[in-house]
Structure formats: C-alpha cells, structure tokens
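What follows is one chain in structure tokens, specifically the form predicted alone.
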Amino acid sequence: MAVLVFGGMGHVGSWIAHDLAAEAEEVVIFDLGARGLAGRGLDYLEPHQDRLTFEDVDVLDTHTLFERMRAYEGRIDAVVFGVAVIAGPTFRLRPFRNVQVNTIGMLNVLEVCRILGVPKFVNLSSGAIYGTAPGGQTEETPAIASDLYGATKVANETLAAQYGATYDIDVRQARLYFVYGPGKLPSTMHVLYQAMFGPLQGMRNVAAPAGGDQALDWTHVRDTAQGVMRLLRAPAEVARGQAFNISSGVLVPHREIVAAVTDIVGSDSGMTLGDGNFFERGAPLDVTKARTSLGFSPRFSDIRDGLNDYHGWLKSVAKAG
C-alpha cells in the first residue's frame, strides 16, 4: 500500500514523504518535475529514496494525472494534497493561472480519488482562511479571506469537504501556516523572508520594504510535518471531516528574528526591514485542537532552536555563509 503525496518535491511535501518513507512506508510523490533527487538539495530524502518513487504529473493536465494514479489503483492508502503556489506579493500577478494550479489542480484530484475509490484525502490548507481576523483564531474563527491566496484555501477546503461527505471519502483539512526551515534556501524566497532568515545562507544587505512592525506564528518544517503526519495517522473518530490549525502557535516579532539570526552567524548582515506589515494576516493561530486531539507539540516552540537547526542544514549543504 502506498501513500500518494501531492507536491512532495515542495518544502513541506518533502518532509512529509521524508516521514512517511522514515516509517517504512511506500512513498509516491506527484509533483511538476518530479523525476528523482538529482540536482534537487533535498539530502534528507536520499537515505530513504528506496521507498519512494517519483511521478511527473501537473494536476492541471487531467489526462496524464488520471493514468498516473490509476496505476496505483487498489493499492492508496492515502493522499495528502499539497500543490499549492504561495502566498506572497507575486501571487496576483497571475491570477488565473495561480487559481487555477491551487483549486481547479486539487479538484481535479480528488476526481480522481473519487473514480478510484480513495479512502483518505488530507488537504494541506492555511490559515489564510482566517484572512485578517486577530491572533488567537480557532478552528472555530470563521472562513473570511482577504486575497487572492486565501480565497483559494477557502474554496479548497469547502471543495474537499462535500466531496468527503458525499462520496464517503475520509477528507482532514491541516490549516499551516508561515513555515521556514531545511529544504528552502532563502535565496529563493520572497524579500521579507530573505531579510530575516537570509544571513543564515550567507545573504547581506536585503531591505524588505515593510514588514517591521509584524509578529507571525512562524513554524519549523519539521514541526509543520509533524502535524501533518499526526492528522494523516489519527483514528476516523478523531479526525475525519475536520480541520485542525498546525503551527507554532507562539508569536515572534519579525525584528526579534533578525537579531535572533544576527547572532547566530554573529556579525550584521545589513539587513533591514521597513515598516508596517507585509502580509495582512492575524498571529498566532490557537492550536489547542491539534496539541490534545492529535498530541501535536512543536519542537522548536523557541524560535531560536529553529533557527540554529536551519543554519545547521545550510552548513551541512554547503549553503551558509
């Protein structure tokens, strides 16, 4: 049996067939590309590449995307679906090919999930939907978004969870949000990540024009995996059908990320950060749900654990200053 995992080349996608492959389970990931580790810096997937194998599929071709799943019929466990193109100041400069890739892409899977007799489909969601509602949201907080990004998380979620209900698919629903960590370079981050966590790969002199007066729920891939799994292996009772908030859930001042990341390479990289915010979303997330129905407990809570494991990684890849 093998579990399907949809953009699992992506930062958190590959954590998550890192963990399933680490549990001895049979790893596909479907992702534009996807034709191997070569040439890809995702090391910490090769000691388990015996147990993945690599499909290259774009969700918006149906075709190929129904052939390619089909020849795993019989034999899914699960789909964990986490294609997505990010949130960020780019996202509206394509409007309708980026909807298109996040929404249509996921419909167009579970189709097929729904042609094969998938049983469990995990959605991997953002707290986007909450859009700007004030720092504590709860699963609870209703779905408002407030861009283009957003509006299609709200629009996935509300897609995924009537095809669960309606052709007995076991649908969960991970709301992350704002993740760093191993397996992305800041170089090719948007320029508020790069003004905080570029030093760490050896970047100078990156001024973000806003996003000083800001403090996010910033969250360790790790961790962000973690969750995943936990939603992915919780019993049916527990979890189908519903979402589940996965982050940090502590609040970090993005300039107390700047010295954090200043001391750890010990030296001012001149990076700067203007003022106001730079995404319009609320902080932290309330993941009370997650930590007592899943047992989610973020191992690197203290942001600065988090940052010395990710220039830990840049180092080991050869990619920090």
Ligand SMILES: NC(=O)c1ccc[n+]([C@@H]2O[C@H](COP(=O)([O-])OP(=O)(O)OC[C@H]3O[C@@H](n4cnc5c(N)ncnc54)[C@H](O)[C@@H]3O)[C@@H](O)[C@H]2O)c1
The other form holds:
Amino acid sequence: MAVLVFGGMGHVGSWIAHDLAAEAEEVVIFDLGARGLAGRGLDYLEPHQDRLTFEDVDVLDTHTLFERMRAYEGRIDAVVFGVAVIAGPTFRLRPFRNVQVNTIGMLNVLEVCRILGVPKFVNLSSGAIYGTAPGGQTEETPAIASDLYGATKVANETLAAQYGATYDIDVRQARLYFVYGPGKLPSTMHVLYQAMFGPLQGMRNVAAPAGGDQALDWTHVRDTAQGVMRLLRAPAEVARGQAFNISSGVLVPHREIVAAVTDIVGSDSGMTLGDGNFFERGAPLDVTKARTSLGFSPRFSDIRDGLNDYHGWLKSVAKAG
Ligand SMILES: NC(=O)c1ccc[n+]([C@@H]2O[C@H](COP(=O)([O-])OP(=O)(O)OC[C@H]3O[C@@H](n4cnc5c(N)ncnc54)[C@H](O)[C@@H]3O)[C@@H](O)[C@H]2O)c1
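Write the structure block of the form predicted in complex with the named molecule for the protein whose form predicted alone appears above.
The next block holds the full complex; its first chain is the one shown before.
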C-alpha cells in the first residue's frame, strides 16, 4: 500500500514524503518534473530513496494523471494534495492559470480518487481562507477569502468536503500558515521572505517595501509536516470530514526575526523592512483543536530554534553545492 503525495517535490510535500518514508511507508511523489532527487536539493529525502517513487505529472493533464494514478489502483491508502501556486505577490500576475492549477488541479485528482475508490484524501489548505478576519481564528470562523489565492482554498475545501460526503471518501483539511525552513531557499522566495530569512543563505541588502510592522505565526516546515502527519493518521472518528488549523500559533514580529537572524549570522546583512503590513491578512490561527484532538505539538515554537535549524540546513546545502 502507498500514500500518493501530490506536490511532494515542494516545501511542505517533501517533508511529508520524508516523514512517511521514515515510518516505512511506500510514497509516490506526483509533481511537475518529478523524475528523482538529482539536482533538487532535497537532501533529506536521499536516505529514504528506496521507499520513494516519482511520477512526473501535471495535475492539469487529466489523461496522464488518470493513467499514472491508475497504475496504483487498489494499493492507495491515501492521497495528500499539496500541489499549488502558493500565496504571494506574484499570484495575481497569472490569475487564470494559477486558479486552474490550485482548484481544477485538485478537482482532477479528487475525480480520479472517486473513480479508483481511494479511501482517504488530505487537502493542504490555508489560513488564507479566513481572509482578514481578526486573530485567534478557530475552525468555526467563517471562510471568507480576501484574495484570489484564498478563494482557491475556499473553493477547494468546499469541493473536497462535498466529494467526501457524496462519494464516501474520508476527506480531511489541513489549514497551514506561513511556512519557513529547510527545503526552501530564501533566494527563490518573495522579497519579504528574502529580507527576513535571506542572511541565513548569505544574502545581503534586500529591501522589502513593507512588512516591518507585521507579526505572523511563522511555522517551521517540520512542525507543519508533523501536523499533517497527525491529521493523516488520526482515527476517522476524530478527523473524518474535519478541518484543522496547523501553524505555530505564536505571533512573531518581523523585526524580531530580522534581529534574531542578525544574531545567528553574527553581522548586519543590510536587510530593511518598510513600514506597515506586507500581507493584507495574517492574523494568527488558534491551534487548540489540533493540539487537543490530534496531539499536535509544534517543536519550534521559539522561532530562534527554528531559525538555527534552518541556518544549519542552508549551510549544509551551500557546502554540498
Ligand atoms: N508555504 C506556505 O507558507 C503555505 C501556507 C499555507 C498553505 N500552504 C499550502 O501548502 C501546500 C504546499 O505548499 P508548499 O509551500 O509546499 O508549496 P511549494 O510551491 O513548495 O510546492 C508546491 C508544489 O506543487 C507543484 N506543482 C505546481 N504546479 C503543478 C502542476 N500543474 N502539476 C503538478 N505539480 C505542480 C510544484 O512543482 C511544487 O513542487 C499548498 O497547497 C499551499 O497552498 C502553504
């Protein structure tokens, strides 16, 4: 039996693939260009290669998607869906394409799950579904998106929940938030991420136009993956048909992150954050439900520990590269 991880070459998906494989699960990674680990910088997956299979599939290519998923018919324990164009300033530049990848892409996978009788589907959703609602958002807070990306996540949750209810699929939704850490090079991210985390990779003199007055509950990717693993593993009576907020739940002011990173690298890297908010939304999630029902317990609730861990990984990648 196997777990199919869509987006398994990505930041969150690769750590879910890691955690599954480390527990001796067979993992099939479905992702654009997924042909193996060579040149992908996902060193943490290398020790687990014998449990990983790679499927180079575009979720919008319905024919290939169906053919490749059908190859595992009868052997699929669960599907984790983590393909997305993630939130950020560039999402709006290609709206039609990005909405299609996020929402039609998920629907395509769900439809194949229905046809093949896949029993369980975990949708990687986002705190973006709460839009600009004030903080302490619980799973009962109404989902009212305040941007296009958030709209894809609201649509996905609705579609996934109804597919689950109509076709007897055990659908679970993980609402993630502001992930950082090993697996993602700051240089490949948006300008605020670069200005905060870039010095850990040796970047210098990045000026983010805004974000200096914002505080978000940044979550270390290993904690994000731990939360998704707990959701995947939870008994049906706890998690079937349910949504769970999965984030650190701890608000960290951005200027504190810059200061902590400066301490870690030992010098000022010339990073500046403009005043105001970078993200229109971002009030912290209430993670009580995940803590009490799933036993979710973020390991890196002190961001300094998370930043040190991230620094260690970025140094090891630089050394290897
Ligand atoms: N990173 C965050 O801060 C964050 C926050 C909240 C929610 N999420 C959600 O978590 C999930 C994973 O996010 P991530 O940070 O790992 O993103 P990521 O960008 O690192 O990974 C997404 C993966 O999707 C793949 N992909 C994109 N288009 C595809 C297509 N057409 N067909 C097949 N694969 C395709 C990419 O190749 C990539 O590997 C997403 O659903 C995202 O919306 C992320």
